[in-house]
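A lone chain, given as structure tokens: the form predicted alone.
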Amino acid sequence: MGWLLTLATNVHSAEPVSEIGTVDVVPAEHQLGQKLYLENCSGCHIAIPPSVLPTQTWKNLLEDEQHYGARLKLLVDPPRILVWRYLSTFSRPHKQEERTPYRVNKSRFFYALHPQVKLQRPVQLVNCLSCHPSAREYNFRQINEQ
């Protein structure tokens, strides 16, 4: 598998696009979850693809309806439990003496995934559009060069 495990898909309506916007296609059994992950997720934000950060930190946003300094209204099943498979199935395990990250500058992930990049600023979400101009779309794979 490749490192970022997702299909691309116009976040808009969240339908799979023809062209894979990052590196593997997600299997049929997983398309589900991740559409309902991009339409809860994406409209308050650019989402980020599963392998970023680790399974304990998707696990942990999903229960806590605190999300960054805003109060959400908590996912209920089944679109919880078919949210929670795709990201479990596509996220990483973390080490045990490792904190859990809960911001994408703090997760170990994010640099494995970034090796040899120069970052020209703090790692917010928003900065991802610097170099992954369709990251809105979940594109990660056109960048730009700099």
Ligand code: HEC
The other form holds:
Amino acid sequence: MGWLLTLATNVHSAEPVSEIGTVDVVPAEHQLGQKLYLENCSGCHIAIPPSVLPTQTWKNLLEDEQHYGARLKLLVDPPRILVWRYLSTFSRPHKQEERTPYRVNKSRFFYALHPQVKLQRPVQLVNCLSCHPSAREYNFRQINEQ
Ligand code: HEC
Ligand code: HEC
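For comparison with the form predicted alone, please write out the form predicted in complex with the named molecule.
Below, the chain from earlier opens the complete complex, with every other chain and molecule after it.
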């Protein structure tokens, strides 16, 4: 494994990121939603940070049993609404006329989070780990220098 470059600070606080160790600091009212998201959406693949896809994608994924060739047991309320609040708070809507992406590698928000990064195409979920060694722990701030 290459040496780890841990970004020293983040915009929310001067705490070392290793102590925050996640995507964004999650306020108390969204912590249960995040926990339920991780429980329900990281069984088959890594949990995908909400910021990489538009809000519309998350909405549709939560409503569709048909899931990339797999079949999901849909969440029911109250967990569903808590997960939805978490995902919608930490993602942004795209413009109405834009096509909703269902793959990270089709999402402009994903590329916006990787402005200077040389990404191998096509980007797939399995590739996240090569640069984000703690992606399985839902930590996308620890970066592996390539
Ligand atoms: C039963 C297993 C399973 C569960 C549980 C599951 N997924 Fe998936 N998911 C898949 C499979 C299979 C794929 C397609 C993998 C592939 O083709 O690369 C996928 C792909 C995805 C993708 C597209 C990733 C990309 O860019 O290629 C997203 C987004 C996603 N899942 C979100 C979710 C969310 C949200 C949940 C929880 C509601 C969830 N998944 C739960 C099996 C699952
Ligand atoms: C080639 C290396 C590389 C790959 C592959 C990669 N990333 Fe990244 N990622 C980075 C780097 C470097 C940054 C920091 C970019 C910056 O701040 O300018 C980053 C930043 C991020 C952030 C923002 C973290 C924050 O500070 O909140 C998220 C979220 C993220 N990546 C998710 C993913 C996901 C999901 C995948 C897989 C689909 C992925 N990345 C694949 C290198 C990579």
